[in-house]
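In structure tokens, the next block holds one chain alone, the form predicted alone.
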Amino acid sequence: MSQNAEKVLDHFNLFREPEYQEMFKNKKEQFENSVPPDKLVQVREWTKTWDYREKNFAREALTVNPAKACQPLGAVFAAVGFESTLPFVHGSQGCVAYYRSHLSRHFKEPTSCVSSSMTEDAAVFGGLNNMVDGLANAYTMYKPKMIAVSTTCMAEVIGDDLNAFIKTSKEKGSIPEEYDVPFAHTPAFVGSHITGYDNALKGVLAHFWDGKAGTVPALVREPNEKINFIGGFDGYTVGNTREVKRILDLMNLEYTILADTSDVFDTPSDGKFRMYDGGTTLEDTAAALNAKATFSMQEYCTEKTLPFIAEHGQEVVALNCPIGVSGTDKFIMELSRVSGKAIPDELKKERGRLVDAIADSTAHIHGKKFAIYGDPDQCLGLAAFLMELGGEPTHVLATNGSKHWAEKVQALFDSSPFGKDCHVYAGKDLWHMRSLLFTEPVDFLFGNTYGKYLERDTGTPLIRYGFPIFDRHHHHRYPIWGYQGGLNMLVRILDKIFDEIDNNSNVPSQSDYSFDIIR
């Protein structure tokens, strides 16, 4: 073998060695039931046609590579945004390992979360004992200020009652009677991670505002001038939340960030392990009831939470990922309207700088066609920004998008000539996107790490955007919201465009007449 202690090869080179190539060849011939190469080519080429696209879009009972994750992932994300809070997922240990690894691989940070470790016996007889023992262990070992409970498929299929189980656990002495244990049912077989985020956040607010599951009187609202802010399930939470705080501070506003995950996913390396870091304090969470208004930066991440807040007497403002000039304009003007505060000159200057940058570069984006997939709000915000730049968001797809979302995207298309030949696809998956890219090609694709397979298959250059991004580092540290975030997105788009121009004009004496040092 070519691998030895004196010469350690990484997988990039190791699997290209002759013995590995022979191993792969034998595996394919003996175990994979492969078809003849010419038949493989024939079917592959057929899957690129309009005929196949029609059959692909006609399927109903099969999903292939959905662009979404499951509810408990979003619930875990929301839970870690509260001070010293430990997410507790009532279900199997393997599911929780997936949520932790998914978040850790994106943010490059450890993600704390525990499970009730349900197995076959709990699936038959119920998971009450798992809950009783699990809460006791979590409370004793990890000493959180709050434990936020959610569920997986197993617990939901058998109908475990979280409220009753938590009460029983307190009666048995697993945790103190007065200890905060908000909960949310988050069945993974319906909805998506944004649904789980919404359910979990609503569960936390209901716990503090409505009397902690009936154990204390509900809070009485005492209105003040503060504003609550909800970021939603956001892969850029570190950069975005800090940018929003900066904007709110510039406007001299009093505010509370609900489910603030900006610190826990960006802890320093200074010799101290922080199992919990930052987050919205429990006192501020309870006091958020008294705020004048609540802003959600992602409407479709808070479809249950915002009506709940409105029922408690607050004005609610729902946005759709304010990227670029018009999106940020709406955000800041709504802040000014609700608070009565003037927009500071510093923000006006930032707006002018973004407009200037767009004017410098729009010629390189004008008329380019883009495909976008991801979460509903992120697709909507990015599509609006691309049209602002003169681009055409030809295909916009959200597996977890609703009919209401699709209508909103279509209204955006109808508002501009750049949306004339654009189409929206709610509830479709990445195999649908593959058909779209082959039959109606675009210049660039926006999406998460999984889009690299579409890039390889269809030849459409990928601009990484959304969640998760596993194969690039530190995107989450840079904002995409606000005028500064719009500038970051503009640079990212332009870099990819210029890279493609260079890649397509670098053959000496053939195409290098466009291999310029000035763009």
Contents of the next structure:
Amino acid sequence: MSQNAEKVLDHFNLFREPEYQEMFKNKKEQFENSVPPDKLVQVREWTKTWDYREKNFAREALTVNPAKACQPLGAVFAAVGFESTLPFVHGSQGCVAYYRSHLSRHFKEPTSCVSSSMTEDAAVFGGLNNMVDGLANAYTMYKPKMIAVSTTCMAEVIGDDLNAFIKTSKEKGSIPEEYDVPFAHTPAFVGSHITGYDNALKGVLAHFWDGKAGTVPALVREPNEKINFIGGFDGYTVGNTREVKRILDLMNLEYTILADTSDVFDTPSDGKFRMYDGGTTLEDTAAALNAKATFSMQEYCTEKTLPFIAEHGQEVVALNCPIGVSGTDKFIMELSRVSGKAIPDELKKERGRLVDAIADSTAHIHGKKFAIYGDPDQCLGLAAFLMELGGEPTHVLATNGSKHWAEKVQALFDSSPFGKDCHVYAGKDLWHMRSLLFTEPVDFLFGNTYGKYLERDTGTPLIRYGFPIFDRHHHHRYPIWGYQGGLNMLVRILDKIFDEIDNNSNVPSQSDYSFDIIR
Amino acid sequence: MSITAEETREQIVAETKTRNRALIDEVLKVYPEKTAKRRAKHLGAYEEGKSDCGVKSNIKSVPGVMTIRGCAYAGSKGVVWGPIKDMIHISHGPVGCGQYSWGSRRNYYIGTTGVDTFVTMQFTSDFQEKDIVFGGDKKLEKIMDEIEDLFPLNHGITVQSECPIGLIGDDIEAVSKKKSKEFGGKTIVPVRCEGFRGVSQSLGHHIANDSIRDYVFEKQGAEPKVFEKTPYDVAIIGDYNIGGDAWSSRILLEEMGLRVIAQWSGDGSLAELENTPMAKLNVLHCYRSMNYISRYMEEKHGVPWVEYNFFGPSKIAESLRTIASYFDDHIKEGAERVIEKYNRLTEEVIAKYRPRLEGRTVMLFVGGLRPRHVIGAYEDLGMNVVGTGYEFGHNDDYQRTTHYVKDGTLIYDDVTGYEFEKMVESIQPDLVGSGIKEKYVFQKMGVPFRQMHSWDYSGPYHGYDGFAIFARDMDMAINNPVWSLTKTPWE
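In place of the form predicted alone, output the structure of the form predicted together with the partner chain.
Complete assembly follows, chain above in first position.
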């Protein structure tokens, strides 16, 4: 017996003790019908080969370890960015349990969202009653200012009509006639979580701007000098949005952050649970129609929203998750161009500090090869930053990336000698990435928490980036946008590089001559 | 106990009951009338001597109230089938379900992931619009071909249906049968666990159990396994090896002289499932999720089953003796030897932690067996569970709960976000034990919390080794200095 009260052993160490090791061995040998060791080694080694890679890339039907989630997750994320708004997902209830868990595991925050809890009878007769009762309950219990409705694939397959259902609910008195219930159909079998974000955001804007589903006259645009800002589906929303606000304030701009999730995913622990916190006010959301322009930090999260806004008479600017010097330069110069405001000296200084930091450290990044996977914009932004640092984004992969996206990434590669031997993979998954890392190894991998399986299998050190990050805490509180965000990213990359250098030069009398005290 | 003490106790119980009744009335006020009526049936206080907890259960959740429940897919793929390590479980339908349940349940296992084991991987048919319109059977066939090609060491495949499958009329049974034949009789299990079936995870457990019956036990043309039986063979049923729970349980059974021939389903394999009907006794931890298959094996194969509880030394000792009672003196002596062996550890753990936890109160809301099973472990540490409820329990769970809870304990079935928040706010327990969706709500309120599904990334909690970890974790949750910081000092 190894357990003791003095120093309690938990799963990290308990099962390495001899009594457990012996037990595992016996279980395997006697009961598991396990694969013979030589066969296991043979197949394991085969999975690392070009032959396996070709078979793997020939897959047409099977998806293994995708880097994407489904539409309603993005819809819920967008919805909680509005003041006192409760997301209501029409369909099976298990989905909502999943979205809430998924978001809470990343942000370490509560996620409030309700379901219309449709079951077999609703599958046969439709979910109208569930909507009628559900809206009444959610409205009465949780007193939201707005309920934003989206759908699970169940409701989509049976063809429930949200617009009609919400109307009927109002007629039946579930919620007041004038109460705001924007909606978006978000089928899980189309696109990914970024599509859902796009649909939900467009749904909210269409609701306020275009006459609340035909119940009031559409708003007439009265142009002003304000700028709208959309962050997109962003795991760094807390840090990023606050950094963007700081920049916009520095530039003396008047602005509206649309779907501002920075407070609801960062509530204090002070004895009170805030179901709602911060968020774009409904007044500001309606008034956003009048803005001079709308900036989207993630083009592929707003493929429908931006054209919708443009149709309403605004200039729209689409960026691709700008990270680093050039990306931020473009963001700020576009802000200046659109608003006619000068860029303040403070930002110039911040820029110079980031360039200074890069100049201090670039020798450790220059010529290193990187693999990146994640959402399309996040891949683009990071790849551009790495090339700016002299790194090579050798493999860039987005499971939810389109052909259009792939062309854009290729154009980025073509713009610099550091992109010469780099390749883009749209619609591929992390099992494809595994083959890439075995056959064409790189120095470091960027990706979310699931990347740790690739790190384990291929030995490629993982720099955590994107969403979800479950196994490291608080990254979402630090921006990756703006010059400050660029600095954060730079430090994160360098820390991993230096840790690796140290780990590879620390064997006494063998490699520790390089165990330098100054790097 | 003196008469005065007895009277005091009765008075406290009476006051608790009055408070709980008032609290339930208060909480119900928020609902529209129809909903209040429905929810009232799920809330109550246990009355000593009654055969159940006086609440209705296993009924549809009310729309819009923020139920904590999941779905049948979660019950089948997430709970029952997912941990079977040498089979590939296809999340059949759109990408989300498989993504959200990928690796999050902490079903520990030993194996080379992606080569001979596949638990922490996400295999999905990633349905697109055309699959919905034209059906996904052809795609499923191709997926199985690709699995055979790229993962040749897999021992079987399951098809875990997501909502659309049952709605678009796909015939996954036909595909599975055809492919099984084509692959030389490989075990391929179609599971009809679409998320809209039933009212919670619970029906998913049942459906998954039935699919084991139909496609593992009664597989057509299956060769009888060559298996040398011993008189001491048992199978662990209903332990998902969260944080290694099944391992810290198995070791005790082996130490008392039993031979564990299978684990269901944490760190389990297809061979273990197949061999289970040859056990002398099935020992059942999570009654809710695996009583069905246990009953089947009893009826069909004559394997008796017995429930046990490996949380906390009191229940462990009781359970070891109960299990031993099915065997001869050799095993009965073995049980006593094991209890004796761990006695010192138990005493030391209690001596260290009980003084720090004595008299502290706990409110629970979990799934499966835990709303009752962990109560003994808390009591071993001097703590009192003052409220408990099941996410997806049935009446037989609430009947079993009467053996654990004290008179007057607050009971809440399928609790809503609002109810749970208000009840905790009013009762102010020293600890809440529930899931990830609840964790941060209560921590914001300044109430210490432990996740009782995932062990908050710790564990194991089963067995004597696990009890030490359980005690340490409850202490660190409650007695961490952070809770003294939540109040702003200048206000």
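Residue numbers count along the first chain shown, from 1. Since this is a predicted model, take the numbers as computed values, not measurements. For clarity, a rigid core is taken as the largest C-alpha set superposing within 1.5 Å between two forms.
> Could you name the item of 40, 362, 474, 343 at the hinge, where fit switches from one rigid part to the other between the two forms?
Comparing the two forms, the hinge residue turns out to be 40.
> Measure the rotation of the smaller rigid part relative to the larger between the two forms and give it in whole degrees.
When the larger parts are aligned, the smaller part is off by a rotation of 20 degrees.
> So with the rigid core superposed, the C-alpha of residue 32 shifts by how many Å between the two forms?
A shift of 5.1 Å.
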